[in-house]
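Single chain ahead, written as structure tokens, the form predicted alone.
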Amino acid sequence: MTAVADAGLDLRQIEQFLYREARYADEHDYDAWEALWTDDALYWVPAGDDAADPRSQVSVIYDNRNRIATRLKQLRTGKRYSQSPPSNLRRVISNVEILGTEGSDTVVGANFVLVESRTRGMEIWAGRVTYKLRVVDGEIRLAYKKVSLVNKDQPLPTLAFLI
């Protein structure tokens, strides 16, 4: 991982981090993916309204750091039957923008297209991701990831992998 001198992240550093995070998820490298998160991280995939309060509205995923670890533990067992065998995944990250800062976090937006191949067929997933990145001990970490799916207002097929 690239060391970062301070929180003044540049776009190229951010892009390299996001590409690496996507590769870890696509290749089911759960240990490396989990290591990217801060201790106070939130991972959110809204269902329906992006502006809804995830603590009072249904979400596809709304995980704190402990729940992220639990989700990954389930995937590692091989007994999460919706991911046995694991989906073949590849995603493209684009339109990466630095949106500003919130405290010590750099807020970043990006678009993605993800292709999932399984025995049931192929699914195309697309959307916009908002990240909050934080430098911890000289390394970029994920403090927040919100995945807003293009089709979030429609019934979704099984989403049992890392989006």
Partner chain sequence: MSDEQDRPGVVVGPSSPEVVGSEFAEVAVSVDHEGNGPRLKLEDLRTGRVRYLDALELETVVWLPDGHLRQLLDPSAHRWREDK
Given for the second form:
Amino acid sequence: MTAVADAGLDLRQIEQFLYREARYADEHDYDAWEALWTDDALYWVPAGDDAADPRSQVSVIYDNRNRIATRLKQLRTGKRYSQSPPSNLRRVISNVEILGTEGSDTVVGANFVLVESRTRGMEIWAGRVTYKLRVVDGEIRLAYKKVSLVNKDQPLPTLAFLI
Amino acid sequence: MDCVTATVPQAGTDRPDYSALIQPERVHGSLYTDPRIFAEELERIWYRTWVYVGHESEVPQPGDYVRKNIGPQDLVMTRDREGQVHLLVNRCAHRANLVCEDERGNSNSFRCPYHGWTFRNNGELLGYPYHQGYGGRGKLNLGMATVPRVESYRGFVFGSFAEDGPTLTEHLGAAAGEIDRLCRLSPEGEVELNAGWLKHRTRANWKLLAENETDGYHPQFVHGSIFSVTGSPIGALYSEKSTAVTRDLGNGHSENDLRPEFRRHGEPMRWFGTTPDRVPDYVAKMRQAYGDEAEQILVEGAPHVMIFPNLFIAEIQVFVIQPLSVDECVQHSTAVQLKGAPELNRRMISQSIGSVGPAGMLLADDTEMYERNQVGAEQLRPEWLEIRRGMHRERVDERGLRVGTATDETGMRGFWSHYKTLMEDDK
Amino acid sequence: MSDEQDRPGVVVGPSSPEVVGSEFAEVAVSVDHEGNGPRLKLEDLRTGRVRYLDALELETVVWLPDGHLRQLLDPSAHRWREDK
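For comparison with the form predicted alone, would you give the structure of this protein in the form predicted together with its partner chain?
Shown next: the complete complex, the earlier chain at its head.
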């Protein structure tokens, strides 16, 4: 883990962080993944209309820090049957761009393709991810992750792993 | 007597013998796996009986439309200038092209992109381009097809492809009272389903979902993981000690009546996992609207009712089951919104996102079970699925409805009894 | 980066109306978003009468021949008729 200066995250550091986050999710390393988040975290997977207000329209996932914790606790019980046994996952993150800053957060966009294998078959997931990254105590942390699936307007199969 | 072959038992005709497949204590696995039976279900259930399609609040303004469905049938629900709701089959009367491609919009007429035929939003043909090819204007009486019968109960719009048959009121029977119970949780007596829909693809036969909706036996097992980490009191509602009951409401409808448990506690808003001081505006409005009755409404909470064949009201969520083939369906789900209760509505959306849909902390696990159940039902032995739990302790209540305990399979037996009637009906 | 914000282009309520007026008529024009898609809202400020036009209807108006429009402007065509 590389310590970083407060200002000016460079693309290389950002990419390394995104790959690490992806690996923790792929490998169901729930503790390491949870530790990446800031206290004001928001983990959002919209349904249907990307532009809809998530407070007045349902989303696939709209987790604050508290609900991220609940989701992970449920996974850790081993009786979250939709992830027990866990899916075999590998994702590729690409087209990483620094889009700008919001306060002290760096806004990053990327595309991803993810292959999920389960007993009942293989699923391909793909979409656009928007991250907001913040340097806290010399380390990059994740304040916001929005996953906009290419097929978010279509019926989706169960999505019980960390996307 | 278990030495039946794994194929569909026949009664000397080409049609399956539903009396042999559906017995009081058990049902045959082929009911979930045989494509011929699914084809018959489309004809005898989905394209005949009343099926829930949409809610009037989804087309609030004249000219509004939304894409809907009855099983694999693609429908457009519209509201005309006079305010009437129509269900059109999404197929051009000319060359059968899809007329509407967007999920929703506002247009008083629809123009097919293929050759420009234009229809009013009640289906009537307005005109076609280059009319001389048809000998002039107004020469054809070819509208978009409409679902022959459309009726609405308290905003819930149902359609039936049969020209005649029981009325919606007759079909709903005792289940209508459960829709009433949902509506009276609004200080204005109305619910809206305008928070958007989650669509969850499910590789299982639709009946596994319909049966599970009022199965009070599974929650402590399938949902034990989330109950344990959140300390949820829901598990207790479906325990052996629960005073809640399972009721066969007739016509295939069933409910888990949780009121006995909530009455035992006698705490207003317990059903919503909160207390009156945390939703003071709502409670005040309810007391103003319902007077002395308000206390009972606030204690008893929302219904948990499965309305045959596809509408499930799960307290604060609404589910619609859409079958696509013998082993695939889509679950559509949304949060109930109570008119005049903004304090509750936002929380209902948030709770629904946490619970239902593809990533829901409850429904993802139900769906996992549906899909494993489908694979199981495709295995050859022992051929039967049990529905006998609690038969010996069932009673008949003052309304003449069959009642079992919280974990009994009374609801499933009611479902199958009605299913059998429809499948055997030779009309 | 407008496509990366949480709620790009969400329009809440009608756009503020503009008035198209002359000494003969005054009509407030706005785009209404109360329905499932946008509609043009036209309000005759002298009578309060409101008419909504959806996109297909507007396109149809654009294509109305001048002669057809002149017929509609005849005061006895619709609004002032003895037989109404």
